[in-house]
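As a starting point, one isolated chain is supplied in structure tokens, in the form predicted on its own.
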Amino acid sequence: MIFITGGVRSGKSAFAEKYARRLGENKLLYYVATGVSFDDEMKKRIVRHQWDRQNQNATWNTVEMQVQIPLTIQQLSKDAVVLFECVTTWLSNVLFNYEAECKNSEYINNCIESLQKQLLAWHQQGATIVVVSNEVLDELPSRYNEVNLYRKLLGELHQWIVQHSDEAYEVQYQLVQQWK
């Protein structure tokens, strides 16, 4: 498992896609897209990411998800490379669903545990997993409890992913720093 983080528009997605393609030569490439086109800015970002992938010398099997991992990719082989883009958007989806639908206090933890189990399952199945996330933890604490909860959960999830990763990278200004 490989973790790649960085600021917004830092070049992390381009680095992750290039790295996954290199790891995925002669393998199946899966792109797990967590973005939801809820406004014009997000629609443009999704279209840009789709265009980027279409113009690469690779064939991506794109799987869209908001919260739950689709059944179609729960079982993978050692011939698979999964690019999970991205943890921050996925966690936003989880919190949005929590606020909008259920308000069940265990919902958030169950979703996080489910993602963790799936990442470990793919790893045990022999698949290569590249997990992308945004670095938003350098900001000052917010006056909004929801923002602080998001940052707390994201920080804990980042730590868990790095602990279980073989490699960890941070990208800033298209410069890549390997931390693990």
The other form holds:
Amino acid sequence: MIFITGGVRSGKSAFAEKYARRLGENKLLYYVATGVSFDDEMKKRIVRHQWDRQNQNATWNTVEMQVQIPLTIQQLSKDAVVLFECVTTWLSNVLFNYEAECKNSEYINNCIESLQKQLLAWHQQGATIVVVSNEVLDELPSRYNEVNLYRKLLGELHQWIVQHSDEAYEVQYQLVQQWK
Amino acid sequence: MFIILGGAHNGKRAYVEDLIAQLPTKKLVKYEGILPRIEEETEDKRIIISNFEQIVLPHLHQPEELVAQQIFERIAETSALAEVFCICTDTSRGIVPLEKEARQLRDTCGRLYQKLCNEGHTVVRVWYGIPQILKGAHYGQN
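Can you swap the form predicted on its own for the form predicted together with its partner chain?
Expanding to the full complex; the earlier chain stays at the top.
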């Protein structure tokens, strides 16, 4: 597993996509998109990402998801490369469902556990996983409890992913620092 | 003095605990959101100071430099008597807060962390559990 984070507009997606493509021409590329196009701005962001991928000499199988990993990609071959983009929007989807559907806090833990299990399962199947996320923890706590819960869950999940990754990178304005 | 830097929920505390486990045993005292009382400190003690935001918060009516200097001096005096670990949560890389008090808090903590990093013999940044030594022996290494 490979973990890649960075600030907004840091070049982390481009680095992640290039990394995935460099793994070889015979690989099956899966782009797992967790962004939900709930407004015009998000639609534009998604179109920009789609456009970037179309302009590459590679074929991406795009899989859209919100919280649960779709059944069709739960079992993959060792030739598969999964680019999971990204942990921050995935966790927002989890917390959004939790609030919108008044679920209990077990729901959040179960979602996180099932994502962790799937990442480990892909690893065991021999697939390569590239996980993208954002650096959002270097500021003062929010006055909103929901945001602070999000920060805590995200930080802990990042720690777990880094611990289970073979390589971990932080991207700052296209400059890449390999932490692991 | 050891300074441990990093964003919130990045594993700074766990790193300090791992580090301490490798050092000779000493009596450990934790100060969260308060400054150590100097008269209680002796050389056989190891001290962890954390939650600097809480320490700074009651003093925001005073100038940033003065507050940072006063807190720094207390910690430096403590450090002369005991082994001190400062856990500093980096809050300096977000959007400028709208509230004046939050801006002052962030600025004062930043000023204080500069002084602590200048004084400390070892400064380590922790990124999701991975340490990077920014100052001291083994500079640049994990």
